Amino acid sequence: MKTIGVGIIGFGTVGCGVARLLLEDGDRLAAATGCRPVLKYVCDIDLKRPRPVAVPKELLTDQADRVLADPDVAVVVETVGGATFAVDLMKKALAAGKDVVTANKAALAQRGPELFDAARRAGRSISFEASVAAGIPIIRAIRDGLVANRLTALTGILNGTCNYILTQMSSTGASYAGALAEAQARGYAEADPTLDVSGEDTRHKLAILAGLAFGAEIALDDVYVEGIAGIDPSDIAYGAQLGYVLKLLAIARYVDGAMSLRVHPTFVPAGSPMATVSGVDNAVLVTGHAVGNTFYVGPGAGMMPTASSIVADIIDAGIGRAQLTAQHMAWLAGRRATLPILPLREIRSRYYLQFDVRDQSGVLAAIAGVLGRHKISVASVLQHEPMQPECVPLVITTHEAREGDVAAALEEIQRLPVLAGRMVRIRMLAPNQGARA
């Protein structure tokens, strides 16, 4: 029976989950894999605050260098987070001859090539299944299970906080502020939720997935992002009347040699699998030229789902599979393509457009006229009784149109005297085409 020494650096929520699995499930893991992971250290600068797992005192340390210097530690699990100290720590671990396992999406999205190159120079590996979608083995699916495919599309719900907020707004009619407060009360959102609700967390994850799927070098600036903070319950309600559910989607496309990478609120057909993903769950739809569409859904955050993926990576490193993958897979081994990014103005999508307009004749004709001049075809119109004196909500959905044309049309409509209030644009997935947006 092979044993592998493990040092955990970072004793927060995820570190606690990993320690629990290693301490409580070592025998089962050994029987299943022929490799016994043995917890050697748990390192953190604060070892006094209560944790939900009991770790023997002799395994606790506040000295990371002690973990890196011990020859009995073969795998270092980094759960510190961030893209500065954590990156330096991982590079030191690699240089010391350790394999690294991490859930650090920020480090990988911002400095991934630097880390992978350091691993290659050291002859070691960096495994990162838990960095995207926590308990869903989406990295393995793309890297290994779909290797025969030329992947052309990814569509994902990659942030549980945003999905919970939008689910509550859809199911209860809650305001954005009310749904966010509930998410915070339940522990699904941070006190400062900006990273999640701005779409930045999802942006990091999409950069990792798209780079892996398309074998490309991707910078965060290549990924367009819009968050959910401006979403109004009325738009969710109007979308539901039209047969759509609102989700924050990560969308990556590879078409005609160029990539399109974006994160934004999107209306999804109510009958599609993506629309049924509720609460804090995540989901990813992957499209390959041979297999077609494959769909993955499960817990996208949390102590034990994340720990589940980390421990799977520990086993991969322990049996040598992670090192072989790092040596042979082009994206990890430094053979990354440089692909052009399709400008946002050139993407094509369907659109939900909502206008607060004056309650007078000729309004629809004026707005439709502008859309028509910009080659935008109207698919449906929804109009209700005035919400306030002399102000009527007008909802228009379009057929597929070019983003640049829609932006130009909205700029012109903004100047029309018939507009009495807000104007909203939300992109839509086409019915029965879950892999397109």
The other form holds:
Number of protein chains: 2
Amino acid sequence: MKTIGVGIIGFGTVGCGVARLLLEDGDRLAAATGCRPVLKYVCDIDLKRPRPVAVPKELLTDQADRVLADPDVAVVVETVGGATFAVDLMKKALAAGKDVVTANKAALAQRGPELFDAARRAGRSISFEASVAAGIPIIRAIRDGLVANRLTALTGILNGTCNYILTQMSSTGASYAGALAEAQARGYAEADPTLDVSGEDTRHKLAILAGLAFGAEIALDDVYVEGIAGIDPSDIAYGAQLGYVLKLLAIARYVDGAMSLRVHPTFVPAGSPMATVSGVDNAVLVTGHAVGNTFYVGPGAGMMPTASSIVADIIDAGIGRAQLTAQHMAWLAGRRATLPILPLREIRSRYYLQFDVRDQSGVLAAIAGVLGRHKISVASVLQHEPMQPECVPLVITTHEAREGDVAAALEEIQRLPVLAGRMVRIRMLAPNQGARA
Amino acid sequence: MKTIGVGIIGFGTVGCGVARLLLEDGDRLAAATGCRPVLKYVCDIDLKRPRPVAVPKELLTDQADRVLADPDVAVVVETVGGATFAVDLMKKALAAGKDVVTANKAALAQRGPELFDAARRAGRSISFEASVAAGIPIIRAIRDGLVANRLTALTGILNGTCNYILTQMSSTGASYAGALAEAQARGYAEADPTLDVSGEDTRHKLAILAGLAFGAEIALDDVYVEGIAGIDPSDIAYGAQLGYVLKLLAIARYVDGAMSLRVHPTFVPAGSPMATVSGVDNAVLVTGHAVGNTFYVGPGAGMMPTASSIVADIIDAGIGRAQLTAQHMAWLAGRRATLPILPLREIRSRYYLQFDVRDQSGVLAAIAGVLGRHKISVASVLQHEPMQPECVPLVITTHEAREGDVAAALEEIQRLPVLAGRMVRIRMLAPNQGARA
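What's the form predicted together with another copy of the chain like, now that we've got the form predicted alone?
Expanding to the full complex; the earlier chain stays at the top.
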């Protein structure tokens, strides 16, 4: 039977998961795939820290060069992270004739084409199923299973931390700060949660998925991003009254030859599959011209779900499929399109608008008047009887409107004397925009 | 660029979809995959019938042997259907050195191993993404994306006709006959719907998925099956009052070295992702030891969703991945396990029980007494005030119990004088049995 030597560089949580699967499940993997993955090295600069997996001492090293120089290593698993040292390491591994498997979304989102080109020059492959939505085989679904389709839309929940926080706020009425603290206590959020809650992590993942789906070169700056830190529990509660659930969505649309790429809090209809994705789960809705909508849900993070995808990529390299994929598929093989980006002001969406207004006559007429002059049509209005007359929450949802018109209307409403406090704008997903699988 | 000649045998709905994709999207497919699929033949015994796609006359033939004899045909798409002529055809195509792509679930469920062995002897591949859940790339998810996992459970909605009928009954209160007539009027059900509503079609698909997931040899008779024809709208309504939605589920479990394989109407919790799968959509929840739960939803039938998966398989054969898959993966490469089947009486499930009883004292005590003696614990009771005292519907749900115990208890209750009419038993999915992704 064919064997394939594996060197793991980066002995953190994910590296531990990969080592555990290879050590504990080697026989089963060999029987299932006709190819035995053999762990040759686990490399890290810090080998002293306690780990949740027992790796035989002779496999441990702090010398990455030793891993790269060993001809018995056919696949290098890069679980270091970051877009500098890790990228150099992957390029060295490729140049040394190794196939590379990685979960590194930052490296792929920022320097993916450079890495793919290095793989092509070396005649090797770089596989990255674990970089987006951890355990969900979404890269394979888009790249292989749906390859016959012209893909027109991706809509995803790609960050488990944010989804956990929003789920907690929805189900318990917790504040953002309270839900974040809970997420930190459970290990679902970092001590510094900025990368997750700012939407930046989701942005990385959307850049990868959209690049693959549209076969396009995408710069991170092409992706508009809004995080969840400003979300008030009252908006989640008003949304619930209207039949909507708040999610941080990653959205990619291919419209008339241009791409709309964005990450922002979004209300999704409560009955839709996307609304049922709770806690740290991730989900992606993929729309293609032949297949229609397909929907994928699963764990978006975690040691073993991430390792599940990395080991699948190791097997793919071991039996030779990864190399064929790298040679053929447009985005990986260097045939990438440059597509224009649809400016944010040109997108069309439904909107949830919330205004703190004074309880006096003519308020609704004034606000509705501004909206009407900007060609924004009101879909529903929610105003409860006032508790404090000086500050009444008014909620308006709109039919589909142009983002630029909404921005102009809000700027005008901001100057109205009836406005007594905050003004909130949250985009909404209409059922026909892909909320249903 | 590499080109790959394709011969379609069977010019029905699915064959039309494949022809359309290849004829209309050839350039795009070539650019995306580095491999140009070229339609060489469309073969059918009846070429006169009008079709929804215009195939150039010179590609049409009624001689399957001509397709098999042409060295320019590298891939044969079998869209004839059935487990006799089609199987012979696929074996001839493999022997002639062609790779085969098929959507034929009957052939694979009944004679899969025979076909895989023929492919192995010929050094070719047989791919069948379209045979289960049409457009959802569920075969690739199980075979490639989740290959690192010991898979322990599959739970699926695999028949769009049944799901449409049950969705209609739930949302409109229609009778089974009414919903079936509606499905037939919309083209979602055949004039003779037996294959679908009996659960037989779902059984075929479960046999394929479970064989692949567990790497096992599965006979159709190993799969217990109950269809939906006996479902009464009142049970759907009582289930809804208790927070459950009725689905025809395909269930495969790997428990202590044995397989439990079954198809039956099942109540799933209303808030679960599975409950949101409506109309003709299909869905599969896959559980693995490393990844946990992943969930897949999409179109389970239709010309273009099915063609989407077939063309993905053509590309896989064209770039050489399908052959590597066929050589390596246990179920395809002839390394199939023989696993015992857990007898139905030994499964554990929750149960929905409905009894038409007389409105007299002691009824509940009598029934609950029988259940208790058989170690069946009551979870909830639903009994509305009687409209007709001679026949009151009593609904009882149970905690997890052994099927054999429930059967024995029901046999005993059947003989009680308090029973005035029908007695219904429907299995329920508990959240911990995989209702959540």
